[in-house]
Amino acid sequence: MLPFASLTSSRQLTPDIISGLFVAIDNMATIVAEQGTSTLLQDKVVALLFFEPSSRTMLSFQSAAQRLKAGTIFAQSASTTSFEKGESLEDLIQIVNGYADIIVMRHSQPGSAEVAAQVSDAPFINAGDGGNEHPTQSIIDSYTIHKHRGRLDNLNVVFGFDSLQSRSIHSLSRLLAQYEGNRFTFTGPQELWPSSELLSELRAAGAQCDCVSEVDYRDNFDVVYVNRLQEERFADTTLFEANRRKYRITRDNIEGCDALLLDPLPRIDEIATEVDALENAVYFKQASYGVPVRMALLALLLGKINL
């Protein structure tokens, strides 16, 4: 079990429950090279609610709680709900506590996790809420530094290119903000650098922040972590088009640099297909770590494993 009933941001996951979820991933990752399967679940279901567009989040909870044996209910748009009718948020999560034993949910608006949360009687899992959170990121991301790098401390990281609407950018800051030692610089347009309460936030918790518009990646740095400009959230998209191919990396900028590359995808400008061959880009292994990470905390909330 894990010592809270919903995980919706990355602000609960201390160093002590990651260190704890490593290793109940890792069971994991040796029950799906092992065995394929397990039924540790065989008793539950899952409800997979996705009120955004989504690929390796919905298909890897899916693919997590067949490979446990649960049972899975869908619904992938707002448009085949009754959010279509009118119906309120919280009246849909009371109305699906009594369908499933779990609810996974990717929602637009920035919040909707802890509104959610609050009214479900049900573990609840933030699949990502608008450009706030996107908690499971966050641990298959420093799962995947740790598995690459053997430290989650001390660690040199460059977040590009959107980090103020990057979701993803945002629950990975949060999180390796609580290891001792960290450096962020944060690389991107002006326009689109955290905010103000962001990095007064990982600065709080200890994290040393700066903003540039440019980086050399053979500057010294352990993490290069990018993400796609967030073409969805922009109110203008002139500020998109005019960025979204001035920030990218290129095998010429990036070949000679010892960095571990990751990319929480999906890839649209950011990377360049050429970087795929090098041995620090990493960005594939990193979203098949989605199956495991998924896996155990389904297992973890549902009380079925402990810490």
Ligand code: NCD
Second form
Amino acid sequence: MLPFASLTSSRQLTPDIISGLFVAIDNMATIVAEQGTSTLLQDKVVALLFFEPSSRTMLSFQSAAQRLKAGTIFAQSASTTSFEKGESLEDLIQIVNGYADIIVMRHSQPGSAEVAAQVSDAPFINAGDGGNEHPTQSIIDSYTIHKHRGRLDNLNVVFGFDSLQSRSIHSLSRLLAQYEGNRFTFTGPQELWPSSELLSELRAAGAQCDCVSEVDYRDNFDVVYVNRLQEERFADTTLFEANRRKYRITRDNIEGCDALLLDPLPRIDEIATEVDALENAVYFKQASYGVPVRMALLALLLGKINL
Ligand code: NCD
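Moving from the form predicted on its own to the form predicted together with ligand NCD:
Full assembly next; the chain just shown is listed first.
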């Protein structure tokens, strides 16, 4: 059980809940390593509604469900559902409530997760609502930081390079802002710095926030978290074209930096492949944690395990 029926925002993920979740995630990782599968969710059906492109999130939710022996049903794009016929999200969610025990949804509209969670009788998980939030990714990210750095407080974190539109950056910064002593440096083109609303929210939660056009990665950072420029969310494509390869982690600029290097992926231009061999480049490992994280979430929200 979790103290909420649905997960729509990382604001819900308090340090207490995160600590409990990490134990559940470790237990799921042990199940995968030792047995491969468990019958914990054999009486459950998981609906996976993906109305925006997804590789990691969709596949790891599917893998998580299968490792726990849950059934899965899919709707993969708006064009294969009644959305094309004009059906509302509220109606669709009520229909899916009759078909599944839990709903996972990715949707292009910011705020759609909240709307869906409100009407859903079944537990609901936000797998990304436009440029707003991606709370399950923030669990993966914080789990990775904790596993490799041993703490989630007093961290000096760089976020780049599209903090305005990256839902992964929004969710992780909101999660980390709940811990003591965290300091965030947002970098990238000025037009893609976080919104003033997000900055105010993070500062109000206690995080120190700075925005800069460039950083020297050798400056005492604990974590460097980068995400591609979110091409599909640019109203002005010239802004995207002007910046797409300008901000990039390379061997040259990362040499001597021992910060943990994270990226929710997909990698487009933001990290050169030559960086992959570095010991602190853990983004592929980070992606692999998606399965135990999502196993734990499904089991908790379906009431099969406790925090
Ligand atoms: C992220 C997303 O969908 O927001 N991807 C993911 O879920 N791992 C990051 C991105 O698409 O850039």
